[in-house]
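A single chain comes next, written as structure tokens; it is the form predicted alone.
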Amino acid sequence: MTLVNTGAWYTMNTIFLQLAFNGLVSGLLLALLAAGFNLIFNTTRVFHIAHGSFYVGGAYAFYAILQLFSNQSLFFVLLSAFAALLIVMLFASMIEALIYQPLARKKSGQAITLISSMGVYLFMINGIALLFGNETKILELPLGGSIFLANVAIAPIQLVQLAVSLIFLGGVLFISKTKWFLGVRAMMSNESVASVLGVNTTMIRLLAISIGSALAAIAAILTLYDTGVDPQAGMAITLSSAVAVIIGGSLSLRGTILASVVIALLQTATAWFLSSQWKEGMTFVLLILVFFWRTEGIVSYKMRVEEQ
């Protein structure tokens, strides 16, 4: 009896390790995603739904200059994932000159802007869709077989994963420290006055929704040769995003990033012992239990007096 209670115990230690695991690399690229949605509507104010489409868009573009070049070494995916990135960005900066921008100039309620950011996200879809179909789309990487440690198995492109996502979130936050943020967190505030003040808010709308689109597209390239990315994609893991940032306090990135490691071990865990039909569902459990209990999220910004 003793060695079936170890041997059970040990199968779901190794269990439990191979969970937190899987939901940290995935918690990880959430949070690329997330901190991009993050940035972009702290910025702009607009529930940028369209984050989705360019999420997709950046694994299919990606996905179609890899396949330009025969040979797919190192030097020509960088190359690929470069000019996808640089795609994403000018893409996104169009929709914020051409849409957001005027909408925003005219005091357009967030309603309009959010039926705006989804006729967009209905746009690029059905545009990839029909280009690619509407097969998933996925990429393998040979960097060998699994890794295994403590009897957890690491597949190579989940160290991947977790070097990229680490670095680019410490990016991150580290710009979040820079000068540059403080005209974001003027924006965050009041708009209007921080125009005054001479904040260029034009370039900081444009810059905040370009760099937060190439997160997204980011995320997106290292999912395609994981899991693989379909046209559809895009709209539950915005959800999840967006989840994130309400959960993690929309004025706080390290709150974001937090949130986005919490939401990915949970579904991680639904998937396995429950359905990975129920790992939305679980994802707005959390979110109703949070407003329960912090309606600010799990990390709140400071803020002046006035602005509460």
Given for the second form:
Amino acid sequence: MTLVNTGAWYTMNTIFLQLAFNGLVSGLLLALLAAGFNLIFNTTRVFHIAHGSFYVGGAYAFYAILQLFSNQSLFFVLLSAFAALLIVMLFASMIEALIYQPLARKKSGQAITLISSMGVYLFMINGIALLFGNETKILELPLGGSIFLANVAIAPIQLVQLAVSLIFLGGVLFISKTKWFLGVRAMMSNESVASVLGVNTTMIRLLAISIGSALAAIAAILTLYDTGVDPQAGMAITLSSAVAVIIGGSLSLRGTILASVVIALLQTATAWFLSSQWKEGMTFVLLILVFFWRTEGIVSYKMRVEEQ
Amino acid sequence: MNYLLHILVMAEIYIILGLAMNLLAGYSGLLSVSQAAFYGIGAYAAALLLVNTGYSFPIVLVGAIVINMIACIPVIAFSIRFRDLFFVLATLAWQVIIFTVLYNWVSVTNGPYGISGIPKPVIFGYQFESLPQFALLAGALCALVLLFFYGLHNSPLSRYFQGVRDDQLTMLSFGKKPGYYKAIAISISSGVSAIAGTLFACYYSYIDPTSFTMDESILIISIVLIGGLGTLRGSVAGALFYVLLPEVLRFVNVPDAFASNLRMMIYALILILMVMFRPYGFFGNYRFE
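Same protein, the form predicted in complex with its partner chain this time rather than the form predicted alone?
Let us now look at the entire complex, which starts with that chain.
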């Protein structure tokens, strides 16, 4: 986040507007990740720490494929993005088929799947670092300088991020209204009953984890053009999205998106008023406060007594 | 020779950490992700006391243990208030918050630059300057901790911890408060971690926050899981396995640039395979459901 001084003097008001805009854009990016985390968490019941490794993996796959082409025109960018998404979805399905699915068949609890997910995270992050090195990868967007709207500086990449994340969030919300998603909802409330009633839970798990990971990869590619991605960035980003899911009320997609924006606004404000190193700490202070006073999250469904 | 001693010291530090983690995860069934925070607070407390006050090593060690026992109070609150995944998340939050504080509280912890010039331990005028002497001191402390946990393992208190782990409702119906025993387990674990932290600080004579990240917490958990939950030899075996694994890699001539990443990959793979096919670890008698 940079404020470009163009000679205009900034009032407190413009700073707040600028912070709000930056927070909104990064909030929507975080919402992409968090929506993916939410899908995976609710269908597979795995606390998917490895989400961050798919984020990093998506960014690096995109970077590596883009380097193959001499020409970085829009067509090739889209082509590489598509290929990167396919790779990420393939890997996610492999993880699901090889690790999460067998564990679920053994009726393992959340502690055990969480630990296996930690293992996947360590494995993938170190694999990526082994293949591509530990440096931050960053790409330049071949577009002009910032646009000014009511003294608020808007970088071109922010507009792209805003548009793409809105499109995909809209897509996710649209999917959540379709008939197919009813099966997912049934699975969220009771997996074994849903499977007895003919919902193909195996397929839904597979689809949810690939779509969720693809959403993470999209957010990663958008970040690659902005601040860059390094292998260690995965953990912080998973934790932020997990916090968004928990704070937003883990069953509600809209709550997750709302909470992501709230978290991003908090992080932007923290980075501006304190320092960017306090961002994560503040996110988790928020998590603990929500835990103590509103365990079910901001947006919550009423549950029947026996479900609580 | 020095190299072997270095491995010995690392093994001793990780055995202490593994035993402390095992008390939480193995005996009391609390999957806490804030072990590196305990470790870090212990290391920083000892380093600051040694550098700023110049007290002798035994006093500093006791001081670090006491500070750690006070600093673990929030985790006790989490353990009483939350169960399962929510406890994991709360301790995870605590780990990140402690790391952020260590990283940003520049006036006390010197932030990312860390604390340097931590003196080697001096006990009753005898200086543990050289590596063999330090390995001996760490070995003695490690043996003491092992002895302490052996006593604990055979004591009635250990039964209460296992009661907390297996069935809290039954504990309550016998008139024993689970929260009370959780508090004892967490304080002991935190206090013992301070010993490891103190040894770490004195051994390297320099510490910075990056040694106490979330990844370190995951590592300590995986040490205990691979070794096996609920038994002492499990933690010892897990720690030895973690410390000796890179030495095996050295024999197959892996280039240094890849060594650390490859080591973590192999380690993660073993963790996943263990979780899937042998949930009891090497020597465990308890597994997470």
